[in-house]
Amino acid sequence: METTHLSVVDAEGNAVSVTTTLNGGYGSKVVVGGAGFLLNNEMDDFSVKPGAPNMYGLLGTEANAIVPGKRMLSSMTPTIVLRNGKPYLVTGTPGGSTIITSLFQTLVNDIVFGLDAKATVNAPKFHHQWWPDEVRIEKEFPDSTRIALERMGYTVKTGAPWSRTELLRIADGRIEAVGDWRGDDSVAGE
């Protein structure tokens, strides 16, 4: 519909992490004649006017103004983590402004907390993007953490899941593949 991600590792250990987007639903709503694909509406990732939010609520500044020769800001973060010079994690996710926080949490779940691959991807997520000044949490997020955040003065909004992280973990000669429970994701291998 909008953004998609795929992670691939082949039998020789080559890895690719790809995120591509239309940005909003159906992108610019323009189909390339004779080619059959839609053009994106990434212009929304520029700042049309300083202080005005884009479709994801992100506030733009003069630094991200529409100017010839510039590239827009983007949250797309296809990621390959190396261990001993070889791919260890191949990951990424769609999700607009939530991509960076979702992917960060996935990496921390693996690298810092040592969770298994399935828990690394499927653990409840939170998101804060400065504006609006609120912490978004998924319904499955622990109540104790939500209460602690509210006691610290944060505005916490509980809502539907937003991340759909894909993860390949290559360790000990094995490839573990996890498709996020939040979407219609799938994994395959030989």
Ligand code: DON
Second form
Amino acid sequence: METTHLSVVDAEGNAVSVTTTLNGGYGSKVVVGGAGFLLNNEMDDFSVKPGAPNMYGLLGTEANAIVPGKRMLSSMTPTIVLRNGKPYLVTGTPGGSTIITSLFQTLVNDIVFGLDAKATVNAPKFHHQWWPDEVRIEKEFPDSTRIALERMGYTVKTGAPWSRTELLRIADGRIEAVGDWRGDDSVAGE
Ligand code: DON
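Can you switch from the form predicted alone and show the form predicted in complex with the ligand instead?
Shown next: the complete complex, the earlier chain at its head.
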């Protein structure tokens, strides 16, 4: 629909992490005749002018201004984590500005908190992107943490679930694959 992520590992241990985007839902809503694919609306990832948010609420500066030949700023973060020089996590997600915080939490859930692969992906998420100045949380987010954040002065808003993380975890001679419960994601293997 807008952004798609694929995480792949083969029998030899080669890994690929790909995120590709139309940006908004169905991009520019124009299909290339005879070719069967949609054109994106990636121009929105540029900053139109300082102080004007894009469709993900991101505020840009001159550094992300529209200039011929230049590429727009992207949040896409296809990720491969190596352990002893070999792929350990292969992961990524759609979600516009939430991609960066979703991936960060995915990595922390595994590497720091040692959650299993399913919990790593499915744990409730939070998101902050500097502006608007609010912490967005999913409704499963622990109440105790929400209350603590509010006491610290944060504005906390509960939102519909976002991001759809795909994770492959390669450890102990096994590959675990998790498709996020939030979307229509799937896993397959032999
Ligand atoms: O490159 C970017 O950061 C955006 N075009 C991504 C948009 C996106 O993930 C939309 N999906 N939900």
